[in-house]
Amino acid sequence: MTDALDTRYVAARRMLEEAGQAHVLYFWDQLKDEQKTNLLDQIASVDWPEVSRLVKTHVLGKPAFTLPGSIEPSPYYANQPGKGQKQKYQKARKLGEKLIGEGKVAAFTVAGGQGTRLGWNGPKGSYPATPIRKLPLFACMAEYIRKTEQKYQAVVPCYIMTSPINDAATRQFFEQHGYFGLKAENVMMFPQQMMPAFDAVTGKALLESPDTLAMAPNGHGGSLKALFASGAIADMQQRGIEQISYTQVDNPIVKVVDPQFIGLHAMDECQMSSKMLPKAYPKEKLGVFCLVDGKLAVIEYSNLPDDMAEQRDAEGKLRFIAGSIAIHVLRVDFVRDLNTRPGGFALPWNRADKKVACFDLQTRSMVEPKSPNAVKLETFVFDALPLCDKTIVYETDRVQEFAPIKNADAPGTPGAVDCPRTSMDGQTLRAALWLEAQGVKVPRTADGRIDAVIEISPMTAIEADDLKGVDLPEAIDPGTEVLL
């Protein structure tokens, strides 16, 4: 062993012993120098004093959710302006367009996942998502940004948070496809931080192999820390960026940069704002925007009591209707301040009980658990909302902006949601509505479904009005595929 490795080993062992995790070095004497370096690098990436605290509070202990004393439904801006709001919405739209046109808005996409749940071998962002071209999710995002740049004659820098699991593959994917028409100098990628998975009974960090910890991403809340630690915030400040449009990669029709939303957020001088989707039914699996002791917060659907989830107003609408769908706008200086405040960056940690394959120290073999055996710890981006002085919630439309791909198709399974089939059906429906608004006759079945497959490239239109002036067919034949 070299002197450098020996020095690093001594320091790592001291850190691990203080945290009660010295077993991580159990196979040290059997490792080659390259494996030792790999393990030491992983150990160095973990905040072990923080781990020691979290094992006590969140692994060996299980934090119980306590219902706050005061919970009220969150107010929100309706998707379309109500009485007396039209002028404000118009001014907000113009402000959003002005900020984009002046190069003050960046796109930020969270893309740390693999396509495993979809049966896809690669980064989730490389999954073919559109109904005709089978355009990858990353390309949907890139074409949206390119169209935005064309419309507003401005640069919209793109920041992509990967994970150590898919970072190299994501970079390679973009390089192979020429960054999907984006300029490479305007695309910045960086991995989020990882956290060890812990044995649910002993609190010991699990090993994936003799020289590798079983690591998991630290949750989408880690994106706000990664933005700062990676230098992305410094890059934004150097470019004069003021607002960050935050989306996740799994939604091919998300408005990557939405001038209406950005304008309302900026007009109200907010630090972080959120889009909401009206819940379709009381126990839909969406967190709910609420006012908790006067501060905006998200309460997970599983923590909102049934009697509250089912409450309705005088018009019969759900009172707690504002579902969280992980679309936000954040001020650059707010993210900077979160990371430089006294005491350091701090969002609350959350416990998730999971099945994690691990390497058993005694049998020296892999264990594939059949039930949850481990605890993963993660932070949530929406937990930054209570730290804001000002924040708004803006309603979006399910058909116009929400067709995520989260689960694999389940043929023959009624009610399968958020899978490639439902997403592509949703993309066709939105395209049909846009075409019908321009007078195109779209074929429908007796029950109202679209009797065709339609795909509109973001390079053609990213909102319905972009189709004005486009050479469109008078009608679409039943059963055909149409790409515009």
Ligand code: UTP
Contents of the next structure:
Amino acid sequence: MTDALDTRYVAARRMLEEAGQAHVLYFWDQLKDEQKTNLLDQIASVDWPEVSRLVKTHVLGKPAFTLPGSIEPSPYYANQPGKGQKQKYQKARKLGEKLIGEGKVAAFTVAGGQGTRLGWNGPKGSYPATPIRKLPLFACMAEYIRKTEQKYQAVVPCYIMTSPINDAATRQFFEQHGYFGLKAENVMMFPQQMMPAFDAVTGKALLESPDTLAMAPNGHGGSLKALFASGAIADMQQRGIEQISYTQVDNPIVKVVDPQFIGLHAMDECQMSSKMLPKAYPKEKLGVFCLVDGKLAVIEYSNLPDDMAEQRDAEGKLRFIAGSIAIHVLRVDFVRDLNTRPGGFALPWNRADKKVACFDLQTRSMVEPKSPNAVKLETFVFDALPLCDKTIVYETDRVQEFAPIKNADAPGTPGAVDCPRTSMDGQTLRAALWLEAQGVKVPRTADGRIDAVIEISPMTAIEADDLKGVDLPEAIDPGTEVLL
Ligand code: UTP
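Show the other one: the form predicted in complex with this ligand, since we just had the form predicted alone.
Full assembly next; the chain just shown is listed first.
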């Protein structure tokens, strides 16, 4: 062993011992120098004193949630302007369009997740998502951006957060497909940070192999540090970008850049704003936007007491109705300022119980767990909301903007949600509504479902009005596939 390795080993061992994690070096004597270097690099990327604290609070213990003293439903801008709001909405939309047209808005998608529920072999963004062309999720986003660039005669740079696990595959996917028509110089990818995964019973960091820790991405909250650390914020500032339109990779109908939302956010001089989806029923699994001691925050659905979740107003509408679907706009200088504050910033950690394949020290073999054996630690981007002085919530519409792909298809399973099948049905339904608004006759089954498969490319339309002036059929034949 070289002197340098030896010195690093001694320092790493001391740090791991203090954190109660010295087993990470269990196979040290059997490793080649190259493996030792890799393991030491991985160890050096982890904040072990913080790990030691988090193992106690979040792995061996479950952090208790204390209901804050004061929780009120968050106010929000309705999807469509109410009485007296029409002018404000129109002005906001114009402002949003102006910002896009002046090249001051960037698209940003978080694509560093592991997509374990979907079980797709590759980055989730490479999943074929649309009903006819089977366009990958990344391509849906790219087409949306290209159409926006055409409409507003501007460049909309695209930033993608990957993870060390899928970064190379994501880059390769874009290169193989010619960046889906985007200019390579306007696409920037950067990996987020990772955290070790821990044995749920012992709190010990799991190994993936004798020389590798089992690591997992640190949650989409990691984007707020990764944007800065990667140089993406500096790149945005150099390009004159002011606003970041934040979306998740797994929703093929998300408005990647929405002038109405960006305009309302900018007009109210907000640092970070959010879209909300009205919850369909009290216990729908969406975090809820609330005012906690006067500050906007998202309370996880599991933490909202049943009696509060079920409260209704005088009109029978859920009081705590504003569900969080992870669509935000953030000011570039807000993200910069978070990262340059004295002492930095920290988002709270959350525990996720997951199945993690790991290398067993005793049997020296891989273990493929059948039920959750591990704890992953993640931060959430919405936990930056309480750090804002000004923020708004804007309502969106489920059919128009929410058809996520989270789970694998489960044919024959009634009530399957958020899977490719339901997403494709959702895409067809939205396309049908857009066509009907232009007077096209769309066939429906007796129970009201669309009796056709319809895909509208974002290059044709990213909103219903874009179909005006497009050559459309008068009617769609039942049972056919229609691509526009
Ligand atoms: P989800 O948690 O819903 O999806 O993340 P996932 O992580 O891809 O899949 P599961 O939970 O393992 O089944 C929502 C969005 O946040 C991104 C995901 O890529 C997705 O776009 N994300 C999540 C990150 O970028 N990094 C993370 O650490 C976690």
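For the two forms, the rigid core is made up of the largest set of C-alpha atoms that agree within 1.5 Å on superposition. Keep in mind the model is a prediction, meaning the values are calculated, not measured. Numbering follows the first chain given and starts at 1.
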2 Å or more on the CA of residue 139 between these two forms, with the rigid core superposed, yes or no?
no
Any CA movement of 2 Å or more for residue 305 between these two forms, core superposed?
no
